[in-house]
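Below sits a lone chain in structure tokens, taken as the form predicted alone.
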Amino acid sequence: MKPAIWLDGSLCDPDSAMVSVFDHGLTVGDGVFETVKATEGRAFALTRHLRRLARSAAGLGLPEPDLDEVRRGCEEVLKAHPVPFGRLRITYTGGISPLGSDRGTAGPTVVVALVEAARRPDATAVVTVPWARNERGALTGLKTTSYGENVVALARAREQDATEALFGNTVGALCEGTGSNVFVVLDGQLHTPPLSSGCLAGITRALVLEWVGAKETDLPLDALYRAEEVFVTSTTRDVQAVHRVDSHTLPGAPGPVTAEALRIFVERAAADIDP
């Protein structure tokens, strides 16, 4: 089945859907996006994702998105392509602009796309990378399409048979993954880096904090090697145990804290599609 595409207000055939080569999202990465989990034609936590889309757009200086219109686009692609499990991607860019950093006046481009996705395994391997997240950068905390750094880091992870790369920040504190937040268990207590570390305010991260509970703690990057358990969270991973960090193994993953966090998350998510 082909992906479903909604572009600037209407459904499009995937083979004919086109964005201008002068779109600022393409030329300079001037855009924001959200990835939403879709199951059986329903989007999970869509309201939270739309609110974050608006916050990211404001932080980038883009016009305020019409969230009702974006929600309608999501509903249309979900109806057209009700996959058992999918990745619903909302992209909002600066639109057609000059070839440079200055933004044009044509208005934003809005794309909603839905593709079928594979469910993640129960546990995965991650690696740390030598590049730092800048906790004081202009884009810190925004979910932008400027993803080159993540592409490079994830390629490094794939080279080492891992599915995620974890960053420290400029002061050497544990921060986040390329597309995930990270939690560690130390002395039986669940911890995750605070937003001040430079990490994204992940939707799944927020739900784990609300439903499971964890301490937001500044931690050195090497806490990953001292932890009894590690797990990562994201829209399509939910709560995913980590069985290896670099060459350091965590036998028995998922451990008891991770397993309980996953149990609670699955139970609460099943009870409320838009928490």
Given for the second form:
Amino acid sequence: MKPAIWLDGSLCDPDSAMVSVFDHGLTVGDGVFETVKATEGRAFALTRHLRRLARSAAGLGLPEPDLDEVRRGCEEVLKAHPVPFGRLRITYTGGISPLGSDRGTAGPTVVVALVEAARRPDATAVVTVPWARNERGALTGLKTTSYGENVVALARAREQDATEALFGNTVGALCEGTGSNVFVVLDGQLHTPPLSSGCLAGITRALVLEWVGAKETDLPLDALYRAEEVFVTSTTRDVQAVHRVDSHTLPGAPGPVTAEALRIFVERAAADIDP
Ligand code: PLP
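Return the structure block for the form predicted in complex with pyridoxal-5'-phosphate; the form predicted alone was the one displayed.
To see the whole picture, the full complex is given below, headed by that same chain.
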């Protein structure tokens, strides 16, 4: 099924929806985005996603997005394309700008696309990334379209039959994945890196902290090899157990703490579409 596209204020035909080749989001990655889970025509945790979009835009110095307009775009594509399970991708960029000049003169570009998606398996393999995530950079914690580093790391993971790559930061602490946050169980206690590690303030991470409870702890990257259980969280993965980190296996994944976290997450998410 073709995606549904909403571009700068109205629904468009996906085959003819066009963004300028001079859009600053395309030429220099001057944009921010959100991926929102859509089930049965409804967007999950949309208010949190819109708030994060606005925070990322502010961090990048983009004009403040009109969140009512973006919400309307989401509602319109959901109405036009009521897939049982999908992903809404919201992209907000600096807009059109002649090459070599500063950002957009014609106002920002706003795109909302809805695509059908496959559900993720219960457990997955991950690898660690051999370079560091900068926990003190200008873009740290912002969900910008400058995701090249994540694309390269994810390609390495795929070469090793894994679906996610986990970063340490510049001081060797566990940080996050290319598109997920990470939780580990050590001595029966659930931990996740704090935001100061440089990780994105993941919405699934926040919901697991609120609903399940975990300690925000600075951990060395090799805690992944000592952990009794590891799981990753994201909009597209929910709570997903990890059964292998590099060549180290975690037999029996999902273990009891992960299984309980997933159970609570699914139950609470089903009860509240916009927590
Ligand atoms: N970390 C990064 C770098 C991400 O891109 C994402 C989501 O795409 C996450 C973590 C998880 O965030 P969320 O749970 O809001 O999807």
